[in-house]
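A lone chain, given as structure tokens: the form predicted on its own.
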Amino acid sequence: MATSSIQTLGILGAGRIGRAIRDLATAAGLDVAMVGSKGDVAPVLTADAVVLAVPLGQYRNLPRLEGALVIDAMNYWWELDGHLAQFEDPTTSSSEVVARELTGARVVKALNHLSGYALEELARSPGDEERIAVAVAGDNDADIETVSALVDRIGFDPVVAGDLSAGVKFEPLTEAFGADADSAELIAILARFWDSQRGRVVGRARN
């Protein structure tokens, strides 16, 4: 895997997931700026890439990110976010909804399907037999490569799932979500998505 072109990383969200990604990125030698709900977002917005790790229900309150490489690590939880019809629509992935809101941003889905524990404890060096994988989905090949290199750098094997619509394959309610799978296992899980209950629901809605 080529060295990541991301050298500075901004993180919007200071919860468990945001903190875990911050610690991984810092340990990997990146300069990291993280801000919670009341902090100054300016240092985050000047980073090479911005990770979204806030509750998904807040997506309409995100700062302007036009032109930015945005890594969407958010998930829809109706218990937390309330019922939001746009995220319950099987014809679209949650990241596609976010991308439509963030006009001009280059959105890539990644780092959303691992648990806080996995992010905190299961990062491994390349080649380690216990290394687990992270799915990556986006509409721009160069951005997918850049985010994949970041995933590799912070301790996980990147697996390209497809375009941004393929993010639906590793959202909550899917087999991939929360699975501490290696790259071969994750590839197989993503491939059989359309044969799963969730995949059949999505497939019927999209056809």
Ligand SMILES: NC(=O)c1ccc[n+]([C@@H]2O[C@H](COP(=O)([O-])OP(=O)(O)OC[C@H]3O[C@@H](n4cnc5c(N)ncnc54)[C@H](OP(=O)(O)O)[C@@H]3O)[C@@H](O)[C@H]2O)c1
The other form holds:
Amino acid sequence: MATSSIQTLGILGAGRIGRAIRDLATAAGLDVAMVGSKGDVAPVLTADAVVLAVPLGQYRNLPRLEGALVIDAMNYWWELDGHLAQFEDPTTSSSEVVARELTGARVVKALNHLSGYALEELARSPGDEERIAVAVAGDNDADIETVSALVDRIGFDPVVAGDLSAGVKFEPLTEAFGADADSAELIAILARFWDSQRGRVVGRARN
Ligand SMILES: NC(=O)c1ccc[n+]([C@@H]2O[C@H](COP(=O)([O-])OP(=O)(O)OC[C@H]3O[C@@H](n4cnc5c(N)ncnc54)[C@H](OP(=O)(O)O)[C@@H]3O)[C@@H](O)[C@H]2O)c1
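Can you return the structure of this protein in the form predicted in complex with the ligand rather than the form predicted on its own?
Let us now look at the entire complex, which starts with that chain.
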């Protein structure tokens, strides 16, 4: 795995997931800037990559991220976000909706499907037999590689799921979501997505 080219990480959202990712990245030697709903976003926006760790219902209230490498760690959770029809449409992954809103941003989906507990407690060094995996999806191979290297650096095996539309394979309601799986298991889980009930719903909608 190539060394991550991400040396500075910005995080939008200072809640459970933002803090967990901040701690992992800081422990891995990155410079991290994090901001909640109040505060100075400038240091976040100049970082090499920006993690979105806010409630998904806030996706239209984000700062301009044109040109930025954006890591979408958000999930649609209707109990929190309210019913948002655009995130209930099985023809698009939630990250595709986010990417359309963030004009010019290079969106990669990652770090969304592990629980807060897993992010806080289950990071391991490369080769550790208890190391678990994180799915990564995006439309640009170089950006996928960059984010995969970050995932590796903070303690997880990256597994490339495909383009941004393939993000649907590790959203809520899927087997991958919340699974503390190693890379071989996660590859198998993603591969059998289309045979799952959720996969059939998505497949029918997309055909
Ligand atoms: N919790 C998990 O286990 C988990 C796991 C994976 C992914 N996720 C996803 O990660 C996202 C965040 O979840 P969380 O559990 O970390 O939520 P959380 O603990 O409620 O934290 C949300 C954070 O977002 C901030 N925020 C809200 N609107 C904002 C805006 N417009 N700009 C900047 N910051 C804003 C909040 O700031 P204030 O406090 O100032 O309002 C707060 O710091 C969600 O989409 C969730 O689905 C969660």
